[in-house]
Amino acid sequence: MRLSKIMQNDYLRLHQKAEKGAFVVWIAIVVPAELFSGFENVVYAVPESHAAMSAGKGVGPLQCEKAENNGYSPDLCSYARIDLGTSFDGGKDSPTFGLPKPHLLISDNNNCSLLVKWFDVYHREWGIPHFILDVPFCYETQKEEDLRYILSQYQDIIKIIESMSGQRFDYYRFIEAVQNSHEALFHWKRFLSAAAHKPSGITVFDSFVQMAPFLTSRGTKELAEHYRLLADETLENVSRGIFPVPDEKYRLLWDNIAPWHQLNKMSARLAELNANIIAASYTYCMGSVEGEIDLYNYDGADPLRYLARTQNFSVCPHGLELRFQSMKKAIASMGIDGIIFASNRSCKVYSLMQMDLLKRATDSLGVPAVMIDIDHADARKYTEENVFLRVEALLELIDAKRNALARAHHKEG
C-alpha cells in the first residue's frame, strides 16, 4: 500500500506541477535526477519506468502496437515502443494518463544505447532540445578523466536548464537531495541483505517492484523513509521466522532486466517448486560501483562528484570482468545454486555478454545455469512454458550436482 501510494503521489505530482508551468525534463533512468532537486520548479519524468509500469499494467502489447502501426520495428525496445506508442496517442491507455510533454529531453549512452535514438524521435517530432549525457564505458574502475568528463557535462546541464527556465540552480537543494538518495540506498542494500538468510527474506520480485520509487523520487526524504521501513520490516520478519518462499530448496540469481509483465505468474510458478530467484544483477547493482554489490559509500564532501563516481552504476557500461566480479561476489554472499540468464530481445546491450558469463559461471565456480528467452515488456515474446522447461531443467542440474558432492563425500567417509 505505502509503495502504491509513493508512484501515484509522483505521477500525480509530475502532472499537477507541470500544468502549473514547471519546468519538464524526460531522463534516462540512470541520469542523476538530484540534479533537478537544485531547481525550485523543475520536475522530470522517466519514460523506461513509465513503460515498465505499462508492461505490469498488461498494456505493454497494446502501446507497442500503437508504435509499430505507426511504423516502427518491432525489434525496437520494447519500453521505447510503449513509450512512443503511447506519446503519440496522448497518454491514452497509459496506467498514468501518459506523461507531461517536455521541455528538455536528457539522455545517456552509457546504460542503453537506444535511447539517444529514442530521444532523438522527440527531438525531431516536437523540436525539443535534447542532451546526450556521454559516459565512457567501464573495463575497470573509473578513471579520474573520466569522472572529471562526467562532473563538466552536470554543469553543462545545470546552465542549459537555469538558461532554460529562468531558474538559478540552489547548490543547499541539490546536497540535501544527494544526502536523501545515499540514506535511500543505504537502506535499499539493508533491505536486499535479507537474501542471504536461508530461507531467504525477500524474493527477487519484491526488489523488482520495489525498485520503482528510486526512479520516480529520487532525492526525497519520502524515498529514504520507505526504504528504511521496507528494510525494517523485512528484517523484522526474518527474525520472526516469516518468509516468502520457507521451503526454499533452490537459491537462484537472475541476470537482466525484470519480466514485468510476469512478475505474479512466475513468482507463484516457482514457489510451487520450492525454488526462489533470491537476487538480480539489475538490483544489487543500485548504489554499487563497477564490480561491487556492496553500497559506495558517500562522505558528504562532493555530491557532484558522488553522482559522477556512481554514473556507472548499473552492469549494462561494465566490462565482462567487472560484470562477472559482482556476479562472483553475490553468489558468494548469498549461497546461489543456479543462475537464470534472461536473453532479453529488447534488450541487447545486457544481453550482450551473458553467453560468456554462462560459462564463466559454470566452468570457473561450478554454478549451474541456464539461458531463457524473454522480452522485459512484451509479452507477447515471451512463452510461459518453454522458459519453465529451462527453469525445470536448471533445477535438476542443481539436484544433480547435490548428488554428486554427497555420493564423493559418502566415499570419502
Second form
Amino acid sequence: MRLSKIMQNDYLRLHQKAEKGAFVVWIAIVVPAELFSGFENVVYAVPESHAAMSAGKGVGPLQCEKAENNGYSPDLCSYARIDLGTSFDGGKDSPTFGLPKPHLLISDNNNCSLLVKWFDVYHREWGIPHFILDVPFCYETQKEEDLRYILSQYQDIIKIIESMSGQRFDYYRFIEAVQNSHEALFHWKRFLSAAAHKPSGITVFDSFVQMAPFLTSRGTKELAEHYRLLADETLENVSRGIFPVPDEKYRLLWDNIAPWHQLNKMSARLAELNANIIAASYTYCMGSVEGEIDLYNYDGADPLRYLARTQNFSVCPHGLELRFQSMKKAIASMGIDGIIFASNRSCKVYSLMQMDLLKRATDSLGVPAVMIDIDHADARKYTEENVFLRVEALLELIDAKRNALARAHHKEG
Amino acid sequence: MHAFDEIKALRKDISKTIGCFPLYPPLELFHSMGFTPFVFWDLRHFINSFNTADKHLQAYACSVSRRLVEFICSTPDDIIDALFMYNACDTLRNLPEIINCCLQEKVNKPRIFKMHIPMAPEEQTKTTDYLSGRITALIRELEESFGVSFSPERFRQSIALYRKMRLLNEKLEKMVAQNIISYNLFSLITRKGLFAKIENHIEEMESIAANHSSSPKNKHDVPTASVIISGILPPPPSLIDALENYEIRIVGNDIATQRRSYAYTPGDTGDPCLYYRDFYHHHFPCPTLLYKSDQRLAAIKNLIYNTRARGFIFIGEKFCEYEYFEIPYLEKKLREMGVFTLHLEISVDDESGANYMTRLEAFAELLKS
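Following the display of the form predicted on its own, present the structure of the form predicted in complex with the partner chain.
Full assembly next; the chain just shown is listed first.
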C-alpha cells in the first residue's frame, strides 16, 4: 500500500510540476538524481523505470508493438521499445499517462551504452539536448583517474542545467539529498539482510518491486523513511516467525533483471515447490561498489566524490571477475542452494557473460545452477513451461547434491 | 588463404603481433612500437561454426562477437602475442574476460590490453586529458610488457604509412564507383588488409590500382541503379553477386571496415596524444562512436551528394542494436530526400541471401524506374 502510494505520488508530482513549468530531465537508471535536488525546480523521469512498470501492468507487448510499427526492431531492448512506443503514442495506454516531455536527456554508457542510442532517438526527433555521461567500464576496482573523469562530468551536468533552466545549483540542498539517499540505502541493506534468515524473511519479488522508489524518489526524506519502515517491518516479521515461504526447502539466487510481467505467477509457482528466490544480483548491488555486496559507506565529506565512487553501483558496469566476487559473497552470506541465471534477450550487457559465470559458480563453488530464457519486459518472448522445466531440474540437482552429501556423512559416521 | 595461415606466414618476418577489436584501434601507435597489428573483424570467411563460442555466448549475441570468440580461441599458439580492445558496444565490452575464460587452457596466452575511449562529445565534456592519460598508460603498459619503446620519429613514419593506405582505399573505392574494379575485389582487398602487414597491403593496393588504370568507362555517367551500402560488415558475397546481377552499382559505402575506417587520417605529429585526439574527434561517424551521432546524417547526406546515389541499402547485422536504433530515422530522412532505401537483415543462420533476393530484385526495378 505504502509503496503504491509513493509511486503514485511520484508520478503525479512529476506531471504536476512539469505542468507548472519545472525543468524536466529524463535520465538513465544510474544517473545520480541527487544532483537535481540541488535545484529548486528540476524534476526527473526514468524511462527504464516507467517501462518496467508498464511491463508489470501488462502493457509491455502493446507498447513494444507500437515501436515495432515505427520501424524499431523486435531485437532491441524491450524497455526501449516500450518507452519509444509510449512516447510515439503520446503516453496512451501507459499506467502513468506517459512521462512529461523533457528539456534535457541524460544517458550514461556504463549501465548500458544502448541507452545512449535510445535517448538519441528523442534527441533527433524532438531536438532536445542530450548529455552523455561517459563512464569507463569496471574490469577491476574503479581507478582514481576514472573517478576524476566522472566528477568532471557531474560538474558539466550542473553547468548545463544551470544554463538551460536559469536556476542556481544549491550545494546544501544537494548534500541533504545525498545524505537521504545514503540513509535509504542503509535501510535497503537492512531490508535485504532478512534474506539471510532461514527461512528467508523476503522473496526476491519483494525486493524487485521495492526497488522502484529508489529510482523515482532518489534523494528524498520520504525514500529514507520508506526503506526504514520497510526494513523495520520485515525484520519484525522475521522475529515473529512470519515468512513468505514458511516451508522453504530451496534457497535460490537470481542473476539478471526481474521478469516484470511474471512476478506474481513465478512467485506463486515457486512457493508451491517450496522454493524461494531469496536474493538477486540485481538488488544486492544497490548501495555497494564493484565486487561487494555490503553498503559502501558515505562519510559525509564529499558528496560528489561519493556519487562518483558509487556511479557503478549496478551490476552491468562490472566485469566477470567482479560479478563473480560479489556473487560468491552473496552465496556464502545467504546460504544459497542454487542459482538461476536468467538469460535476458533484452539485456545483453547483463547476460553475455552468464555462461562463464555459471561454469565458475558450479565448478569452483559447487553450487548447482541453471540458465533460463527470459525477456525482462516483453512477455511475448517468455515461455513459462520452458522456464519451470529448468527450475525443477535445478531443484532436482540440489536434492541430488544433498543426498550425495548425506550419504557421504553417513559413510563417515 | 585462412587468416591464421596469413598471420603464420608473416610471423617469420615479424617479431610481435597484436590482434585488435573493434575497428578503430590506435594502429599507428602499435606499428610504431614494433607490433604488426591485425584487426579481427569481418571473420565470416574464416569462421562458420561456433563450437567454442557457443559454450561462452548465447545465440542472440551478434555474429561479430561469436566469430570473434571462435576465431581467437581457435588461433594456433604463438601467433598472437597480444590482444587489444576498446569500448564500443555492450557485447564487445564483455568479451575480454570471456576470451580469457576461453583461453584458460592455453599455455601461451596473449596479453590483453584494454582502453576506454571517451564517448562524451567534446562540446559537452573536456575529454582531452582523459584520452591523453589513456594513451600514455597504454604506451607504458606496452613498454613494460614487451620491452619495446615509443619513438616520435617512428610514430611519424607509421602515420605516413597508414595515411597512404587510407588514401589508396579511397582511390580503389572510386574505381569501384567508376566500374573499373568490382566491389567484390575491393571488399576482398579491404578484408585482406585487416590481416596483412601494412607494407604488404599498400603494395597490393598499388598493384591493383596500377593494373586497372585504364580510363573509366562512362566516366561521367552515373548509372541509374546506383547505391550506397551501409553496415558494420560488408555484404556477403552472395549479396554482392546479386547486386551485380541486377545491375546495381555500388557507388559509395558506409561500411565500418571500409569508408568509416579509412575516411580520415590526422596530420603529421610525433605526439600520439594529439594524434588520437584528432583521430577520434574527426573520425567518420559510426554508430558505435556515441559522440558522433549528431554528425551521422550529415555524413551520409554528403556521401549521397558526392556519389549521386539513387538508393541506400542498410545491411543490418542481426542483433547489432547500435545500427538498428538509427535505421528508422535515417530511412525517414533519406526518403524525404528522394533516396530509395532498402533494409536487409543478415544473420548467421542465413547468409545465402535466399530470403532477400526478391526484395533486392524489386528494389532494382524501383531504382531503374
